[in-house]
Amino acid sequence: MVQIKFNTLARHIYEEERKYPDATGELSDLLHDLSLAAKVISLEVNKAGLVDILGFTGDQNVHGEQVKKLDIYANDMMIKAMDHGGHLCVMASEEDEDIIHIPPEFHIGKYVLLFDPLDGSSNIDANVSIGTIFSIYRRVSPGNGPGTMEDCTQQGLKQIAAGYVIYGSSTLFVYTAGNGVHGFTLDPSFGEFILSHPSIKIPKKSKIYSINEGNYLYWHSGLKKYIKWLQEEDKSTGRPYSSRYIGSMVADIHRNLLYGGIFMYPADSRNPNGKLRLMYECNPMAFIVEQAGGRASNGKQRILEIQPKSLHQRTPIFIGSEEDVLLVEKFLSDYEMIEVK
């Protein structure tokens, strides 16, 4: 059994701090704002099953979707957790259509936060695990005032860091800044972060894939026969693979991330322009892949060099290990080339 060195999130934090001699501090403090909501938000989740915070609350969000309560719950409280510590200008969530200004009674900083409060928040009912996702840029905008959209709207591959907290049998912390990619586990005995994952590195090829199989008709031809050939038996090259869908991308990825796999959300007919969110969901999501020796893309594209046009701009994903997500980009360039002959 590896040993591994008894750790709290906020120490971790501090030391890579120390690694950089510029360091001010404050992002270590905003990390440690992040888990302070992140410990709320999960004792809430817990036990969801046991008091009035089910269910739908009638309303829609900005991208036509029911809201359930535990949605609004985990929004409101990453704002009121974030918005006076006096280290951001802006911030900007999948639940609200525009961007969060930080109130004029606190400090305006320098680093903007995007977050997705609850991502797989449809399946709170089914105790299936969900998580917080968020993402960390310098401000770009001139001057010491308000955070603005060009803030909120920046490339990912500009962002400093970005992490996610998944909500299930135990919670964790997932983050990077840069250097790597770290998991801590919530031990609720005493309320803190434990490092439990070091340097976690993601193998570069798996016999996992995760997609909705059920929009199979609508997806690009490309698309369908990968999907068929990861399905046929040829021992060479470690195939079939195994299909492992949980529908919250936190989840999906997250597994992946440990043991390798592949996560799809493509754009179909229905959707030519996908469905998960560049900024809340596919930034964050890639960065932490990367840093972890995987890859994401839109199918032609790095999702970190795409260059937003709107705060809720989606885009297709194909994210995880390295060679599986550069054989399905393959696969649609071929199929693409055919069709257009």
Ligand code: P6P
Given for the second form:
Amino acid sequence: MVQIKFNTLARHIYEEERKYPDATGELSDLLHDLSLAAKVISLEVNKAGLVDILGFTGDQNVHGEQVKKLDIYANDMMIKAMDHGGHLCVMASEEDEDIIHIPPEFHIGKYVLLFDPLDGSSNIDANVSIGTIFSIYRRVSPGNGPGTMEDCTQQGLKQIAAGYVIYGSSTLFVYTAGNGVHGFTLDPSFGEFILSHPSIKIPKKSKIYSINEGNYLYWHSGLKKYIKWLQEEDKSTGRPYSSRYIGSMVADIHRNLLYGGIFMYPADSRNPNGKLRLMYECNPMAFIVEQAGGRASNGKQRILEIQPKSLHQRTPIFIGSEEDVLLVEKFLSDYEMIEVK
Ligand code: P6P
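Alright, leaving the form predicted alone aside, put up the form predicted together with the named molecule.
Below, the chain from earlier opens the complete complex, with every other chain and molecule after it.
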């Protein structure tokens, strides 16, 4: 059993910062502010069953989806926690159609924050693990004024940090700043995130696949063949694989990150670009999984290389253990990607 040195998220972030002589400490402050937002959201998520915060608000988000009260709370908390730190020039959220400007009374910084405040929220009432996903870029628009949509629609390759918080049996903060993937478990007794998963590495090959098989009829023929191949018996390739699908992207990918696995949300005949969002779901998860030694593509192209066309655009995603993603790409070799408008 490897002895993990006792370390807090705050100390880990600053230790990482000191490895870069020209670091200004701004990214460290950003990550620290995000961990604060995570603690506050975790508090509400973990008592949601007690407080009358469950149930629909009756409102709809920008995608016409019913919004749960916790979605709004998490979104508001992220914005309130992040808008005055002086490190951001602009933010964007799954819950807001347009970009979110920094209030004029606060200092404008050089970073950009994109986030899905509460991914998997349709599972809230069932007490299934849900999560916050975040992605950090440097601004590319000129000057020191408010950030722009151009700042919020950069290629995933340009991310300088990304992470997620999973609110489950415990609250875990997992992040990468380009130097490996590290996980921290919240100790609620004294409100600190403690290093619990140093340098996470995803197994190169797995025995787990995650996909909503209810959409089987609408899949490309190559994907149907791949899933049937996974279900055949062949001990030499570890088949049949186990099917594990929670319906909460953060929870499914987190399990696969630790145990190995491939998570798939493909395009299909009803949804030509899939369901999941490129900028604040797929790009950050792709950065994390690649940093852990895995692979993430849309079936044809590396997720991080996709040139975004719009803030809320969707993309098919195949993400996880490298050998598994490479193999599904082979089954999809004759699949024609639908151009994102
Ligand atoms: P489906 C949750 O609503 C979510 O955005 C992701 O967290 C999850 O992976 C996916 O949608 C589940 O979608 O269509 O399988 O219910």
